[in-house]
Structure formats: C-alpha cells, structure tokens
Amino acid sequence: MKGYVILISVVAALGGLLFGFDTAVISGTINFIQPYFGLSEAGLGWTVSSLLFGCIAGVFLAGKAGDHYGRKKVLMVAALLFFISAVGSASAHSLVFFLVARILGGLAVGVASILSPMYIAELAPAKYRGTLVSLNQLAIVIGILVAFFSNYLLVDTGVNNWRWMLLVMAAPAVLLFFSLFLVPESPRWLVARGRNDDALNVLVKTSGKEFAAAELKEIEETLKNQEESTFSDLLAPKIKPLLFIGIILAVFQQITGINTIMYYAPKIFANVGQSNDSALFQTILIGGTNLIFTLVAMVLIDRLGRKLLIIIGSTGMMLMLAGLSALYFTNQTSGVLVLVFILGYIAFFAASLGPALWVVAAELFPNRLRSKGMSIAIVSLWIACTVVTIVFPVMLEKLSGGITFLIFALICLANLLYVLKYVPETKGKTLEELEKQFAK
C-alpha cells in the first residue's frame, strides 16, 4: 500500500524531473548559442528567459485545465509538449524557431510545476505528505543534475553539441507520458466531480480500508455546498493572508538568486577564468550538491517542519552569498573558494527553501481553491524567475559580481525575517485539518 503511494508520487514527480531538466539544460548551451545566434548580453538574458514566459502561461492554463479535465490528463499533455520542445529547439536554425520551441517547453514546465506537487499532495497520506511532495523537488534536482551531466558528456560532440544537449529531454518526456497510464486520478478531484465511488477505491489503495471511508467523508464535508470557485474567492478575508504568504514565499524562492546559479553557472565560472570544459564539470558538482541536500530535506521536512528548515536555510544562503560577494570585492575569485561558496549556497537552498516552498504552496489553500491559489503563487514565482534571469547577465556586467551577490544576500535576509514573522507551520496535518485551522 505504501509502495503504491510511492509509485504514484514517483510517476507524478517525473514531471518535476522534466521541469528541472528543461530549465537547467540551457546553462550548458549558452556559451554556444550566444555566438550561433549573435546574441548580446541582454539578448542572451531574453533568450534564456523565453522558456519562463511559457511557464507563466502554463501555470494559468494548468489550474483551470487541471480542475476541468483532471490532474492526470493535463500532465499527459505536458509530457507531449516537453517532447515537441526538445525536438524543436534541437533542430532550430533561426532564433524565432528556437524561441517558439523553448516557449512550448515553458508551457509544459508551468503545468508540471503546479500539477505534479498538487497531485502528490492530494494523494499522499498526511503523515508522509511532506516527504512525498518533496519527491517532486528531488525529481527537479535530479533533472537539473542529468542536464548538467549530459551537457558535460556532449560538449565535445562538435559544432552541433548544443543541439544534442537539448534533444536529450525527449526520452524522459516519452517515459512520463506512458507512466501516467499506471496511476489513478486525484481522489479530491474525483469527489469534486461527484465520482465518490472512484475516489473511495483510490483512497483504499493509498490510505488503507480502515482510513479510506473517514477520509472520503472529510473530503466530502469540505466540498459540500461549495459553489464552483473563482479567482476572486482568493480575496476573501480568511484566504487573502494565505494567498499573500504563497506569493511572497514563491517570489523569495527565486529572487534569492537560485536560478542565477542554475542558468548561468558556466558563465560565472568562465568570468573568473575557467575553461568551458571545466565550467561544465563544476556545474555537475552543483547538481550533485543539489541532489544530496534535497535528500536531506526529505528526511527532515516532516520531522523539523517546513518553517524551521526555511529559517536555517535562509540564514545559510545569506552567509554563503555574502562570502561570495566578499571574494569579488577582494579580487580572490581565482581560487577554489568561489566554488565552495556556491556549493554551500546550493546546499542550504536545496535543504530548505527549494522543497519547502512546493510543500507549503500545496498545503496552504482549501480544496476548492487549491489549484487557483497555487496558480497565483507559482505564476508569481515564474515572473520573479523571469525578471532575475533577464537582468542577471546585465547586473554581472554593469554592477560587478561583488554588488550583485551582495544584493542577493540582503534578499535572503529579508526572506528570513518574513518567514519568522508570517509563515505558519503545516506539518503533520491532513489537508482538511489545515483548511479548518486556517478558516478560524
């Protein structure tokens, strides 16, 4: 029974793997596509961020489509879009064609970023929900690591090396599509559609016979007499504070600088004198650190709680970025300390804010508003990610690394103070218990 829940979560988390791969694979190509398409620093920022514009649209589409057609079917569509994007971007000979293919991939990333954790949260027993939703973040970082590793292996394949780097994504896209035939629909979505018997069958398999009936009743109670939700319902007095927490935490996850490292690590290392091969190898170390400390988060998130992890992580991220900034200010960037501080930053992020944001976002909102609330929060995340991705190359060129990373360190401090004051703890409670708690 527990194994069945893990199987469901792993299949859903394949969407996260593709999310991670598609967002990170571009990092290995930037030193090749920049001269190929004749891009300036600003043009490179816009090209790298093209996927993120698709993400924003994908999140909005996912919320509505996921409510109407079900989480599972929409994830299957996302798998097809991942495949089309991989083949299209790898075969592009014009910048416009390349951008269109990346935007289609962004649509898929946007869908996966909201529906994969939501689907897992709605199927997982409360006791293991934090760990199982964190599987999505684990899959994201595995996707990032696979992207970094495949980029490194393919760097010497000739002038078309960047095409092979992008094409690799087609394989996991096919795997996700066919794996989704093995898993059920979300029981909470089934109840919302009046399919209570189907929902009970799913709950028996995921929670056991002794708990299934009671859990079904609890879901029915929270959905009883509730009209079809609208986005304006998120502004109700008891929901609006939760919406603000979701938005602000999602924005902080991005503006603390994570994707400046994930997207531009080879460029950062090249700027301090590393060769392309060496820079790509060091991104593998980043991906490996990301993976190891995401596993640490999965062990701790249901024990220590979401809030404490974020507090510890934000403090560590701030210190690592401050140290990196100091290296730039003192012209000590030629040594190994640049890598040490970057790996330290990645470790603290992966053990805290990385997975915790997805867990908290899936837990904050009541059943009937979950898809819409998560849509707004995750759209905010992708908007913030887009802005940071566009401006980072220009910041690095115009402000210097010292000032740039100091700004990110101060943002980590602001995140720490916000979490201490406003973010609630959500561990160990069913989604229905949390709904009642937040409704008080």
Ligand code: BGC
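These figures come from a predicted structure and were not determined experimentally. Positions refer to the first chain, counted from 1. Here the rigid core means the biggest group of C-alpha atoms that line up within 1.5 Å when the two forms are laid on top of each other. What changes on going to the form predicted in complex with the named molecule:
- Core-superposed comparison between the two forms: CA of residue 201 displaced by 2 Å or more.
- The Cα position of residue 10 differs by 2 Å or more between the two forms after fitting on the rigid core.
- If you fit the rigid core between the two forms, you'll see the Cα of residue 120 move by 2 angstroms or more.
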Contents of the next structure:
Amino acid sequence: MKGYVILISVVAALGGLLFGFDTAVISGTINFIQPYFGLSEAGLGWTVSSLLFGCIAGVFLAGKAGDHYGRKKVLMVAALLFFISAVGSASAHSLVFFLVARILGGLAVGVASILSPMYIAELAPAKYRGTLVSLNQLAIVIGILVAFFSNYLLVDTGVNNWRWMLLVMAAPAVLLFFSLFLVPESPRWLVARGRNDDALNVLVKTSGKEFAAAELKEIEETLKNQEESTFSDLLAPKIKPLLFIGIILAVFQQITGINTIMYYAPKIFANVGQSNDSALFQTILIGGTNLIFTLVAMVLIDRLGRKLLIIIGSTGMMLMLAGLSALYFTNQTSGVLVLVFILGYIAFFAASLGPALWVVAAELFPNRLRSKGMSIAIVSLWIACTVVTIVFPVMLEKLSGGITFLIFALICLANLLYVLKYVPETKGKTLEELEKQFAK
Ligand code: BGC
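What would the structure be for the form predicted in complex with the named molecule, given that what you showed me was the form predicted on its own?
Let us now look at the entire complex, which starts with that chain.
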C-alpha cells in the first residue's frame, strides 16, 4: 500500500518537477535570446513573463477541466502541452512563435501547480497527506535545480545552446505522460462522477480494505457539501479574512523577489561583470541551496510552526537583500559577497516562505471551500509573479541594483510585519479543528 501511494505521489510530483523546470529554464537562455530576438529590457521582461500569462489561464482551466474530465486526464494534457512547448520554443525562429510556445508551456505549469498537489491530497491517506503534498514543493525545487544544471552543461554547445536548454524539458514531459498510465484516477473525482465502485477499488489499494469503506463514506459527505459552495461563499464574513490572508501571503511570496533570482540570476551576475559560464555555474549553487533548505523546512515546519518559520525567514531575506543593495551602493559588486548574499537570501526563502505558503494556503480554508479559496490565492500568486518578472529587468536598468534590492528588502519588512499581526499559526491541528477555530 505504502509503495503504491508513494508511486502515485511521485508520478504526480513529476508535474511539480516540470513546473519548476519550465519556469526556471528561461534564466539560462536570456543572455542568448535577448540578442537573438533583439529584445530591449522591457521586451525581455515580457518575453520571460509570457509563460506566466499561460499559468494564470492554466489555473482556471485546471479547476474546471479537472472536475469535468478528471485530474489524471487533464494532467496528461498538461504533459502533452509541456512537450509541445519544449519542442516549439526550442525550434522558434520568430519571437511570436517563441511566445506562443512559452504560453502553452505556461498553461501546463498553471494546470500542474494546482492539479499535482490536489491529486496527491485526494489520493494520500490523511496521516501522510502533509508530507506527501510537500513532496510537490520538493519536486518544484528539484525541477529548478535540474534546469540550472542542464543549462550549465549545455551553455558551450554553440549558437543553438538556448534551443537545447529548452528542448530538455521534452524528456520529463514524456515521462510524466506515460507514467500517468500507471496511476488511478482520484477516488474523490470518481465519487463525484457517481463511479463509487471504482472509487472503492482505488481506496482499497491506497488505504487498505478495513479503512476503504469508511473513507468512501467520508468523501461522499464532503462532496455533498462541496457541491453547494460557490465563489461568493468566500466573501462570507468568517471566510473573507482567510481569503485575504491567502491572497496577501501568496502575493508576498512573489513580491519579496524570489524569482528575480530564480529567473534572472545570470543577468544579475552579468550585470556585476561576470562571464556567462561562471554565471550559469553560480545558478547551480543557487538551485542546490534552494533544495537543501527546502529539506530543512520540511523538517522544521511541523516543529517550529509556519508562522515562526516565516518570521525568521523574512527577517533573514530582508537582511540579505539589504546587504546586496549595500554592495551596489558602495561599488563592491565584483567580489564573492554578491553570491554570499544571494545564497543567504535563497536559503531563508527556501526554509520559510517557499514551502510555508503552499502549506498555509492548503490549510486556511474549510473543506468545502478549499479548492475555490486556494485557486484564488494561487492565481494571485501567478499574477504577482508576472508583474515582478516584467518590471525587474527595467528596475535593474533604470534604478540600479542598489535601489532595486533595497525596495525588495523593504517589501520583506512589510511581509514580516503583516505575518506578525495577521497570520494565524496552523501547526499541529487537524483541518477540522482549524475550521472550527476560524469559524469562531
Ligand atoms: C514559488 C515559485 C518559486 C519557487 C522557488 C515556489 O514556492 O511559488 O515561484 O520559483 O518556490 O523555489
């Protein structure tokens, strides 16, 4: 049973891996596609963020199509889209073609960002759900690291290097597509389609014979309630504050600047005068740090709690960004300290806001409103991500690194103050206990 559940989670987490890969792979290509397509800084911002517009649409699509056709089938479509996007963007000779291919990839990322964790949550036995859903964030981070690593390996392959970098994604896309044949449809979705016998079969395999019938009953109960919920229920007086917390935290996860590093690190390193080779090597250090500190977060998150973790994390992020800004102001950007501050910043993010946002977003809402509340929060995340991605290259050019990173440091401070005042601690309680606590 355990092996089966782990297989299911790993297959679904492949969606997270592609999410991470596809969003981060662009960083290694920017110093080559910018001259190839003749892009200004503003044009580069739009090109890098094109994928993110797809993500926003993908989240909405995933919710609707996932309910109609099933989580598994829609994840399969996402796998195909990842494949088409990889081949399309790698073979693009015009900017428009490139943008369309990236937007299709974005649709797939948006779908995976909602359906992978949802599918795992719906198939995992309650006892392991937290850990198994965290696997998805781990997969995102591994995807980012794989992208950085393969970019580094491919940088010396000539003028078409950026094409190879983008094409790599076709491999995990094929793997995701075929491995989805090995896993069952979500029992929760099967029940919603009236296929209770099929659902029971799946539950027997994931939770064991003795628990399957009881679980089936529970699913029937939750679904009964879920069907009655609408988006406007999120505006009920008891729920609205939770919705705000979800949205604001998701926005802070992005506007504290994580993806200025994840998507633009080589640009920052080039900006301080380093070669492409060493810049791409440094992104591997960034991806590795991100991975290690995500594991640290997975150990700490149930012990210290989400809130304390975010408080420590945003304080650290703020100090690191302030340090980075100071290096620019004092013209000391040529040394190793730039890398030290960037790695420190990544470590604090990965150990806190990175995974904690996804955990809190999944915990805040009552059972019957979870998917609706979460999808609003995650759409806000992608919108914030898009805005930061568009404006960052322009900020770096027009305001200089000193002011740019100072602004992000101040946003970390705002995040810290917000979390201290408004975000509740959710560790150690069952979702139902939280539901009661928030309803008071
Ligand atoms: C964020 C992504 C980010 C990644 C970095 C995720 O939690 O949502 O935007 O690229 O962490 O590890």
